[in-house]
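As a starting point, one isolated chain is supplied in structure tokens, in the form predicted alone.
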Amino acid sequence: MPKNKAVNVGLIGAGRIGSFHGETVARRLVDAELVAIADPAPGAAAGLAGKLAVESSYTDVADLLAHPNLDAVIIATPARFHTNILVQAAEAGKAIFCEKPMALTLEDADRAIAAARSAGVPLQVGFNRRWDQAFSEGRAAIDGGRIGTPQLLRSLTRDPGPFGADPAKIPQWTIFYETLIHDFDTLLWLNPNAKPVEVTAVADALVRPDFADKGFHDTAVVTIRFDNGSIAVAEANFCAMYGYDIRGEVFGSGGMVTMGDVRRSSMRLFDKDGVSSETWRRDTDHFVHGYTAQLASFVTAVRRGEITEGPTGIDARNALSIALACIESVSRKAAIAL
């Protein structure tokens, strides 16, 4: 049987995911080929090119784009960027996968929907938690209805402390644009055909309470009430001590099914001191599978010229909707009808 031609990627972010999603293409899928690298910062491109045996770097994104035989671009911008970036290459013809973020106002996610819409190319977020194994033959299970009406449910990320950032360099709201964004694509996936329709959400900064009067926020907790008299927790924080832990959890009239596990494996260690797991610490290795799972599917609907499974940017308006409703209800400490 003759090979597939590889579809030729360009990257666009050189920092630390967009150089694992380049890492990824380069060394981890078989029938994809990272081609070019862009970054705006002096010697980024060029220093991950010479990395991954990529030939072409820039400093444009334009120049990027005008790549000959490119199929297709991994975005993986600080979030600010990825809405303008998305329009470029949608206007340039090319497939276009999203780190999340998509957009940061429902104005933007609906101007990248419009621009992929009119270009007819497909466009992919990225929201690695859907192709994480135990995430995956969770939702199988609601499919199969082995839990019956998923009736409550929650979704939980807490990063891997020390929290050793500066809180002064981090933007406003981060905690629900970027951290608990993927908590609401969860629970929306895992609740499917149901609708949110109303968000109380309440934050701190319980990590970093100095700069707690700076509009910093560390920690969260977000209610959802759903259409279907569902009702979905989600809750993060900046700091675990113990480690990256992700996992989610759907209570239904028939049954409960849980993921996700801090532990790397069920290895467990009995020795003087008691009895221990290594955790997991970094979310490349966590999701290691997820990461590359999301992307070779990818791949295949660059083939296919759409999207068919995945999160689309109709997913992430969604998930975007509950963070801006989270980011009203913070601030006028109110329930949030959507």
The other form holds:
There are 4 protein chains.
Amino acid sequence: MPKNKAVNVGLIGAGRIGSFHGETVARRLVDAELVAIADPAPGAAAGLAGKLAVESSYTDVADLLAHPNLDAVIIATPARFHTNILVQAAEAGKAIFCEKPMALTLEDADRAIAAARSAGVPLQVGFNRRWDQAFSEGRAAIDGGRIGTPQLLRSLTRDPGPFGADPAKIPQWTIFYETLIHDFDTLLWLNPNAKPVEVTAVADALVRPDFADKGFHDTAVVTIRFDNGSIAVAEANFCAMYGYDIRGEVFGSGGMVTMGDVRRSSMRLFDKDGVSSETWRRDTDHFVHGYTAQLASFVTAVRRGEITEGPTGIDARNALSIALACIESVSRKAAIAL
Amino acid sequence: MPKNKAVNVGLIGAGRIGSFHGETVARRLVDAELVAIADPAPGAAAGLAGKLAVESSYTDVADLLAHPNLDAVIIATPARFHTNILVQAAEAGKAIFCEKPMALTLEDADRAIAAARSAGVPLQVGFNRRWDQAFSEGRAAIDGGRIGTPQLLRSLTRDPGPFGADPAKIPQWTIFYETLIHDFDTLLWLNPNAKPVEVTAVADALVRPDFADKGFHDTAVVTIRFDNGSIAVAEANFCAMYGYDIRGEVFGSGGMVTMGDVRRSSMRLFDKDGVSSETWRRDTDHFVHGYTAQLASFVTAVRRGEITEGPTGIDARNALSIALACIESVSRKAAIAL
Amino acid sequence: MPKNKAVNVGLIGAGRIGSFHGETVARRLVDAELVAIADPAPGAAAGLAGKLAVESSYTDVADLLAHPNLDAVIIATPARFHTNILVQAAEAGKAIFCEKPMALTLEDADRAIAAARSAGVPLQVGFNRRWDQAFSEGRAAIDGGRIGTPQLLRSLTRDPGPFGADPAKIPQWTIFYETLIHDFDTLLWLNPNAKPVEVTAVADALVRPDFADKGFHDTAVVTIRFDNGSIAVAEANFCAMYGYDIRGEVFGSGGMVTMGDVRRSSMRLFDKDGVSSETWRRDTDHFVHGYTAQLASFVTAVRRGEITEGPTGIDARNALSIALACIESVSRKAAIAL
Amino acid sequence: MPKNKAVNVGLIGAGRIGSFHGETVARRLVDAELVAIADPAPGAAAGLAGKLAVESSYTDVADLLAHPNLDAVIIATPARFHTNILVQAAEAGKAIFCEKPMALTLEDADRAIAAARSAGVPLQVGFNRRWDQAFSEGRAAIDGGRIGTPQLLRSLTRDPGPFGADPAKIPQWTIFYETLIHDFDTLLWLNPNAKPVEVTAVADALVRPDFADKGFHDTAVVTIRFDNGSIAVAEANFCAMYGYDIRGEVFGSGGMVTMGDVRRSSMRLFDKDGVSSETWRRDTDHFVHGYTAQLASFVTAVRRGEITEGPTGIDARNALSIALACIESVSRKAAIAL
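Having seen the form predicted alone, can you show the form predicted together with another copy of the chain?
Let us now look at the entire complex, which starts with that chain.
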């Protein structure tokens, strides 16, 4: 692509995170342009297009893919549609940024990877945590040998409460497929020379115990053993009343790195009740820079024609393998060998 | 006991922690007096007695128990001797402070509890972490309803490196019996309205992989499920190169408390390499106040004739149950129901 | 201005901070466009224009002001040229963002304010610290009555070392005119209901004592008394070996807020030397979001036709009054009434 | 003195801090014994003696000094009596621990120093901050050359609010004589190779403005210039609603150390209002270890017959010089050369 020409991006899915990604392309990236939006919900694409001054909006993905000036797409639909749309976009020759999870089965993951490969298009997956300043400094310290060989790892995701969603509308295993998938990628990425060999998961409905017998899970703890002996724990909960809490810890033979702080800034208030800080309440606030950097990197990859620094379809498949093992572990109440 | 008379304490076991407890009684508690020390190792009791200006020293516990002015004993021998000595001391009518683990089997735990009960002597166990300022504030916040119902808990022990001990001299399962037993008590104590129902443990030799096939473990991760649905993770490692790292975390329906900081003071050094802090390198430095408060509380209990605030034989038995389940879990590679 | 049309900005001064502002307009703001750059140094404007894909570059400000599609200018020349260029731009009807200090004398400050006023153009001054997340949270807490009435304030600026500039090339009193001017604005802004009444300053050359007798100052401490009795201390030094250290503190009748942390992220490294963090080394890294927000706010003001949230010419004059009093205080070795 | 014999201490002054010191000797030091207490207030000495199981109590200092087995005294009377009692105790041959300020005039300071010297008794002054872990680590870092040459220093004392004392009963200049005297000692001690040369002070009644015209001061800011060019700011206020806030900061040519944290422990509570910590509310809680270490050091000095590590009469005189210069500076509204 010519260096000075903006990368033309089409957004597929105008829900919460799709809208945010659309806004990032339209307002926070200056060498990309949001040229089209598709969403099957009546008015959704058109509404967002109006807000972001985007010319084209569609209810059908095929129409968006037929847009004459489209270099790349961002797939931000509900998870179950990701793979099919990804394959469709690859076949249309578009560079692809796909929200996590890229697929819900290994077959679909392989199909997605193959489609991008045979089309020769870059495929990046939305593991935005890698772009956070603290997490990237942590990885750099590990790469620099500052903590020796990882032995004990931890990654957690706690979504901000109160929990207002309707559990009946949340697909089963979402906590593994959509939430902990971030932690699985983080743990694999922070333990770069190791392969996971065994997974044990427990899950429960502690936030909404009234849905426990309907297969709903809002709380989970996962133990992963790696081939170098290291042991990781991933943990998720859907209702942290104090905010959006994302943390990582890697302990090794020579030291430790910790990453993540729910406190929003360095401001501290001291009053009769003690010392206090405000907290991050939304992923899109906490990780605005990470989310932006992730798409900026994607735009660079589109220009270059290949992904060099972001997570790829293979990374998505690796994280998915662990999510699938978790589901099996919870179902069978057993440790699952990978 | 008369209020103004010092409590006369005998120390059984003059090793590292025994010597430290002896020093606490002799130098940091003013209403207790260290009157006798026993240790079978030639010269050990006499040497410490000389250093602490204690009149009587023995190589035989029975001789110490026959001391005419002895109100209480501190048992700080190797773990495998604890129960028998405890029973012997109870039969001699002495109040008992016993280092953890009080026993290595449930039978021994029951025997110890029964002996103290029938002798009518106070029996306190050395779970010193309960006396640390941060942990006790954390428990107070939980009791005050500040975090709602506990859902996810974490407790960890990382001993300071480098690891200089000879693995061949460390009894098998020490990581559960002697190290993680602290974390098990902490987790039970921080989740006061719940009972553990299932334990899964993994353990390995990552610090000294050359001893992995000899049953030596220096790294372990334990998952505990409670009857209220809450899930706890306990973690230990024998070689934290950055110091003595003890932390706790309790996440609940209304919030979270975290406790523990390896940084030694509020001093921060800012120089060309960034911002740095010094760390705790020894348990007896980090917890000097907790260790002292624990024995001060024991002395009060001796005067009063009963334990009112410290961990008892029952607490020791409860923590032991989890350690035993861990051993079974590692051996059978399975989750163990309690 | 039409809402969808980008604000066309001309940059005057292509030095370090000018280039950074130019880059912000060109790459970090999507509703502004950098259309022209002027700098008298041969090749400076053209070089930056090439890098940022800006069409027009000039060596003469008058030529830039004659650009047919210019809505606003950013003035980032050496300080002594600010006022004249500002007046020239106002007379050309351009909205003005002027780096601090807007003027070096009160007469010039008044001239600048009058020029903007009579031209009816928005005039915003580069006190970027107001846009930092921590400082703006601090101000919000003060406005919300959380700390009562301010009594003791502190603001400091420590530029990152090593100090590599040539003291002979730094105008006298730069530490007050250009460095502490930020702290003076911060203190006035964080003490919104008070007026400064007396200033005492001390200054010295501690970083480069070899230049002490040439009127060079690299270290200064200023005490400001306000009409509500509150007392502020501002402090600056040109060589903090640990990074770019900007902090604020406001203590009041009901509590305190503190703001600023030289640590770059939440990543902590724990190793045999203790616990450490990396630090901010450059203002343009530390405050990239503040710098961007400040220009985004200016762009909004340009559209709106008036400044509603940023610091104005009056604010610049108020901060300058304190800088001038400092100079007099150092010269006369006396407290100066305002 | 024989090594195993306890040092016999007499307490003079049974007010708040006297009672606390008495309790430290009686309960927190095991090689010292509190044998006598004197206080002119009817019942005060006897009451404390009863509480601490001390045999002898007096209303007259001379009677206490005549006690047959007295090695040392702690002087904790109101400040204006310190010097005379100190001289009296020296003449009686007792080792002396005197609370700050040792004297209110330089003549008295010299008289006190001379009396101790001619009697050959150790004289230690109550600058307890030197014994705090963070402050002593800070001094060690400075001694180790970690921050280069000090250039900018800060020390502050903020007493916990609400302020309940009667300003009419507080002697004029107490903020300098009794409060900031700690900060003056701290600054001199943290800048060991420099001598103060000029002092400027401002003081006001911001907590109790109704007493401003009666010579009462509850807020003060002091600037001290040293002969090596370094500049220190000391600051005090009588009413910090968030607790007992003691901090120090030394910035030098190579880095910085900061010391002091009002947060009481590492416990953090995360709830819907953010992240919070409890704070120190009383000096005797915050500095219990420093206060104890200070008297332990004094007891060692008594045994040894000389002060080797604590602040002496000379240190007290040096800090007093600054307090006196502050008083003169406030009175004359001028900088005072030392």
